[in-house]
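In the block that follows, a single chain appears as structure tokens, in the form predicted alone.
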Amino acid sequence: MISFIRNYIIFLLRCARIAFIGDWRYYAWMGALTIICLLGLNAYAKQLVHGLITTGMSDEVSWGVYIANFTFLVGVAAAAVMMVIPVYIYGNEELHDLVIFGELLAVAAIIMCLAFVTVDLGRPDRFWHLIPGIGQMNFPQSMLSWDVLVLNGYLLLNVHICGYLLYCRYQNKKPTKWFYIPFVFLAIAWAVSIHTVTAFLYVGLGGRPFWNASIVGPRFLASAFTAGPAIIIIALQIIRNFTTYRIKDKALLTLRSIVQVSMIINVFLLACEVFKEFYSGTAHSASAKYLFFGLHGHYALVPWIWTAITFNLIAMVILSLPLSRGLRWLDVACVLSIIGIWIEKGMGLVIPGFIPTPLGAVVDYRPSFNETLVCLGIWAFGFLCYTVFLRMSVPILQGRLSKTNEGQIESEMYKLT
């Protein structure tokens, strides 16, 4: 036992170390986005002060850009799944060493997640009531509880995943598949949960006909479907580009079959919820007239929503066709869904709930410059999480980082390119 812990404390160690490791480019990304975060926990710092007055939520329009985020990076970090099942169900060997790229990227949107709720508390000091086991859950009762719980648990599996799966790489050892098999499949089932869960927070709430639809669950997988792999694929790029690991081209076309299909129900199912909405006529339907044509006088969502429908549609016409097989078109496509998807799970869904108010007042909300700071600041970090897990697990799935070498000086070893 004593042994391994001074091995296992020697391998986070040299982990830590390699982080800080790389040539002028990996120090500029680091530098920048350290420079974003600062930026980003100072915004913070003065909404702690004066309060959520210093962001564009109000008494009517309670959620905002905080939770629009959060909601899109949920769908993030289901979205590992979309590797782990062709790995671990269908024996895909293109992706067998990628999907810990997948699962890593899963718990930095996790991580992301919680802190977009934590920004989103007019009184983060009382996060701890949300703590299984310390505070006052409601559960199971509140749905909001059960979202605590999935997503702390979907954190815990993947860093259970990856770490066991890195340390026997680093060790030199076949992994015991009794301790990390059944941990996979837990998280297949749990990655859905996440995201169902989540759109449950919002079909749940009665009083709000824009959300209280069975549909949403299903959009919210099928979005996710879509956005997750298309970051996979351009996160597998850079690595590809920026460091000697090697990734085929067919396990980029492998993800771009799931984006595909992903995109194609996304919008029918898209197109269902518009009937749903118009077809009908009543007075429920406000919401929806408000995002996508406006509602007396008031229009400040209706160019968000249709850059996204126009950026789906898009995207769905070139994965459709031979040409995305190039990465080029691949690319495009891949951008395109992201930022459409993020537009229609964010802006698109969030904010028009709240409109009209149970009592017809219609409030436009705007995030203002503090709020965007703190999105940005928290973006950056997720992103600044990421490139670090990638330089600690990249030197050790090539066989660079290991118990062998472990008298070696990592700054002369382990150079980015």
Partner chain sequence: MSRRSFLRGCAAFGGVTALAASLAPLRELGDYTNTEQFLQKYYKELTPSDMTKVITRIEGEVERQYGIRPHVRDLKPMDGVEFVYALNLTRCIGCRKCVHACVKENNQSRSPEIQYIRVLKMPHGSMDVEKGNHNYDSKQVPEKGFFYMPIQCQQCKNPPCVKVCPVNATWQEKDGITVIDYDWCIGCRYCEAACPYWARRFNFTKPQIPKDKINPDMSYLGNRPRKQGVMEKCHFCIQRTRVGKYPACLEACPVGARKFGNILDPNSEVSYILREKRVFIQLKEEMGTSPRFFYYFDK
Given for the second form:
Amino acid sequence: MISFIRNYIIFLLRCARIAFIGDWRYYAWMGALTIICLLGLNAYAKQLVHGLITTGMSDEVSWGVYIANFTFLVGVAAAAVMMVIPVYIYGNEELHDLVIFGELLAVAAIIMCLAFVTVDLGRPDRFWHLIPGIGQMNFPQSMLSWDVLVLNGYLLLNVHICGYLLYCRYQNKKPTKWFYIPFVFLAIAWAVSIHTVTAFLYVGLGGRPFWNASIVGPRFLASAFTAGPAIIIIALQIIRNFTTYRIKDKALLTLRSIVQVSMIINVFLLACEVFKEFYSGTAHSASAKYLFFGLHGHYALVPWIWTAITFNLIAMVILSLPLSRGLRWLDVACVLSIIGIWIEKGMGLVIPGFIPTPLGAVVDYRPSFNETLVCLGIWAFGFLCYTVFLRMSVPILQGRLSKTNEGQIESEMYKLT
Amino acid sequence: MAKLDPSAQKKSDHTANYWLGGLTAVFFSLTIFFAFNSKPHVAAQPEIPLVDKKFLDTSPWRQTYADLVKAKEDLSDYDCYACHDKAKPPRIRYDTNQKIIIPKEHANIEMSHGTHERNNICYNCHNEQNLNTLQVRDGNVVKFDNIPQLCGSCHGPTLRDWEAGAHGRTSGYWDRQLGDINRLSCANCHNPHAPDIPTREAAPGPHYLHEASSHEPSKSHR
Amino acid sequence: MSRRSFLRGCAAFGGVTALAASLAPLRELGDYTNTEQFLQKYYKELTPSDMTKVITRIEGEVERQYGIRPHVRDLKPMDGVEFVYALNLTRCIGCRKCVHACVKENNQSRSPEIQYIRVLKMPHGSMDVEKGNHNYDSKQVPEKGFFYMPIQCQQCKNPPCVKVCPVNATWQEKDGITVIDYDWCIGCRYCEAACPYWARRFNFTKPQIPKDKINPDMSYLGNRPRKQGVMEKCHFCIQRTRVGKYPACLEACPVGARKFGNILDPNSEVSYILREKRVFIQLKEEMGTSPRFFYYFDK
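Next block, the form predicted together with the partner chain, ref. the form predicted alone:
Full assembly next; the chain just shown is listed first.
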């Protein structure tokens, strides 16, 4: 038992150590991220002192880019499952070793989600009121309490799966199936649930007709399953280019077909929604009018949504053509769909739900500088986490960092390339 | 990016050292920046002026005869026979359009009770026989301090609402066991000669949170 | 290699220093919270002696901040009472006196401005709030061709705000008033998104009330001054109505358009109105919220 704990602590220490070591590109990248993180943290400290007045939010538009980013990132986290399904259900070989990168991305995304929710709170000092047992959790009534449970549960599941598999690889042991396979299947169901619950957060509000539509849930899943694997493709491309870790083209192309199908479904669902809003022309389409065409002289979101739609359409066309079997084009399509969906789910879903207000007032929302800094800080922190996770896991998966070379001169295996 | 030859390796090491040194410098400058800058990056909020006191005044618009009696104020205006002759009830005169001619002694009276100026006979309410009292159409005499009975003789449903507390201003206690309800009388709000509520100035409208920073609220779209 | 380690150390040290410095604004946190407040239990779990302590703390805080010793009470709902509000749209002239009487009574922030009541200027012939004008600025109200509709918390029987609150910081009491425990709210603003009547307000910064404008007659769930970062809304003037008085907005209304009382008492004004008047409206009835706030016309 004691030796087990000792080994595990050594494992953690070596992982922590390696996170601080790399070549100049690594230092430049990590340094830049740290600087942005610190600027964000500083901005958040100001927000804590002066209140959310430092953001662009108001009683009219009471959620802004924080919750928008949160919503997007829940989707990214949920999408890790899109790599797990082919591997564990269909026995896909190409993706087998790459699943762990998807799950690590999920962990980083959930960390960012939790950060975005926290910065959105007016009284973060009272977070403990949410903890079941010592606080008061309005479960199962409040969708937000569901969200807290499923997000934290998903975080734990993924940390367990990744941590266990990596530690086994480090020890050169074969992982015990019953110790992670049940969790993998649980995580698949759980991933769908985190995104559905997040969609229900909006869908459940009868007073906001723009959200109170059953299509929001399916659209959330479709857009998540587009943006998530797209991000994983980009991440794998980076791993391929900056480390010696070998990733086959075929793996990327498997992911491509996932992005391809999801994007087509996503655009189709968008078309369904647009038809419903504009053909019937009921009073309930005011938010959609504001989003797509502007309302009563307010056009704040119009350029955003048309950019998103243009990007999504271009991405869909590229993905549907054989052209995107070329990895350069695939990269372009992925980047376009990531940006397109980020806008569509953030500026395109969260903000217009508030405009006009239930009393018909039209007040624009524009994120403030301080708010933008906080967002950038959290994104940088997420990238920092993911980079660190990759920095640790790549040498472990390659066998360069393992229990057998514990005593060895470490400089050799710390090398990035 | 396979194996680098030793000289390239050395060069790469140097670059890493420069980056680390640079980062250290940047971190320390950030420290200084943070230490001297704690103002949030938002426009200072404009101070919203306090609302004018007149909009907080909740006193009745008008005082009734009963109020004047209670406040022991000058009631000489209600002593009609200081000017009029008890034996000679004043005659009402009309112009060629059948519009009432208001004598200059009563120039402050605006006669607009009812539509089409049909309700233009003073003795609909004032008692011809005793100007210091009022009278209901059935001939019952009403004192100046009992106006609801007079008004209610024509405005029955309104009187019924008023008695139930559903018409007119109330204050005090909704729970009659804990305190009294204070109910204003007809003439506290309505001028008997021109009972329509006059228009008045509205108190200032809402101020928006980010008015200063180009978040112009929707000005009236109507 | 040792030079590299040294430089890494320098960078790490620099990073930690910058991290500490980035938190410098927190020096100005001031009375954001304190141990007693941080550890305070949930309202419904407070024993009477806990409540006495909490009230003493609040009175002390108000006195320190505003230089006036308030009288804070924890008023419980009365038995056999369910409050209902009725507003006569035929009478309302849109003068907004209720708005400002409410601000004064309930210690709302003056700058930035928090108001529980929003008056809409509506064109004749529509109950669609989207046609309403919030910002009318009239020298003479009422204007011809319009009616005026004040909107505040509707004290719903099925309140969506209560359903969505993740920490039970808002709930419906048995007299029908939906209240907020300002010391329990975490400020997530989910209730604000859920309310179909836009009745909830958030303290985006520390509320500002001039010292001489404080109303010292306070209640815990009612008009005691709020903190930065929590929700608030109309609570039918708990500090008045739970001791039998009318709410402040009612008394301020110059035309008697506002009526309030106990619907369980058949002799109350509101019982009379709901019985006798023909045209009364629950705003956005299709939401299924079943408001205790009724609009009616009587002419």
